[in-house]
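One chain comes next, on its own, written as structure tokens: the form predicted alone.
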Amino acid sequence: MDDTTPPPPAAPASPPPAPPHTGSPTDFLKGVVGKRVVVRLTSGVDYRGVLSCLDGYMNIALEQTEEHVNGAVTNRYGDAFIRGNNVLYISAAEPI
């Protein structure tokens, strides 16, 4: 090699990490309506489905619902309604 050879091109820089979501819980809940979610009950049972709607008491309507006990599917429901006082948390099952 002589001194006039240009250096090899640099590897493309990776994109910066996505900023963390800093919205309120209400913003999160509005953002997951119509998306797949996981609803954990105080009993430890999970319900996974598409969040149809919810109200201020955390009463939840799910579509295409699966019931998971200890990680295994135990039932499948078309629509499910969950009373809010049984809900421990709601988590997005897909990127929002």
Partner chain sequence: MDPSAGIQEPFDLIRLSLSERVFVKLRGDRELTGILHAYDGHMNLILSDVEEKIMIVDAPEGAPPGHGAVSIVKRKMEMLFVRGDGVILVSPPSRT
Contents of the next structure:
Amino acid sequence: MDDTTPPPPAAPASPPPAPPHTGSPTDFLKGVVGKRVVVRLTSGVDYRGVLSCLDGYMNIALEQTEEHVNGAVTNRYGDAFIRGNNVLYISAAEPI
Amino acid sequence: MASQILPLELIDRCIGSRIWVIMKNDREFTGTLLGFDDFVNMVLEDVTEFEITPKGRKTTKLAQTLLNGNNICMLVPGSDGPDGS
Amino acid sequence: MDPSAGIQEPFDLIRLSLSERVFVKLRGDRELTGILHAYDGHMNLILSDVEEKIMIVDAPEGAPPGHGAVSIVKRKMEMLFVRGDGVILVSPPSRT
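Following the display of the form predicted alone, present the structure of the form predicted together with the partner chain.
Next comes the full complex, this chain leading.
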């Protein structure tokens, strides 16, 4: 046992610079998880729901999902997994 | 030799500007480019989607949108789409 | 209770549906329901006790959408492998 204390971690001379706002796809996705979104597939079918999560393939898990075809609701799902290759876009349906 | 500019460097210079995106199928988008990645997935703001059908054009307004790069065919920097210059 | 508890990535939704009856939407206007036995990263699926529905729309050329004659063919399969690239959506049983 000794009473030497480890040196305190070197305090940074200044706080690290805030990461620049890039507006990249990754940043967009971070902002939109948990929000209401519209997912449009290349077929034109829309899925409206709350974005639970997604991965690098744009595979998507949605909650409270409504399927819209030509503007009409055609199905409702509590949860839905959408395979990413079908996704045309993910659009925010409420302010991010 | 003049300095070579890479295609994606050109697109990088469009961040903050309007851009016209033409898909492989009969669909087009215009919006303000916020960012993109190596797959040319694009984040756009104040977006208009154009579906070109035999009967005419259907437009949809969208807020911030992540467009999958998979189906993108061409990009026209600084243009506001089929109606703009 | 948050229904999304325990879902970190989209595939979790599928993992939590193993041994349950799921709804699967496929390219080519096909729909399946069946018991999910296995899946992989391609979304290849093994389903049992499957009912397949095929929507055949016999619309005259230029008819407005939804105005063609739709016939539905149903058939049953005991055990089925689904190739992942045809999968559009998987919806687990509602957990409400």
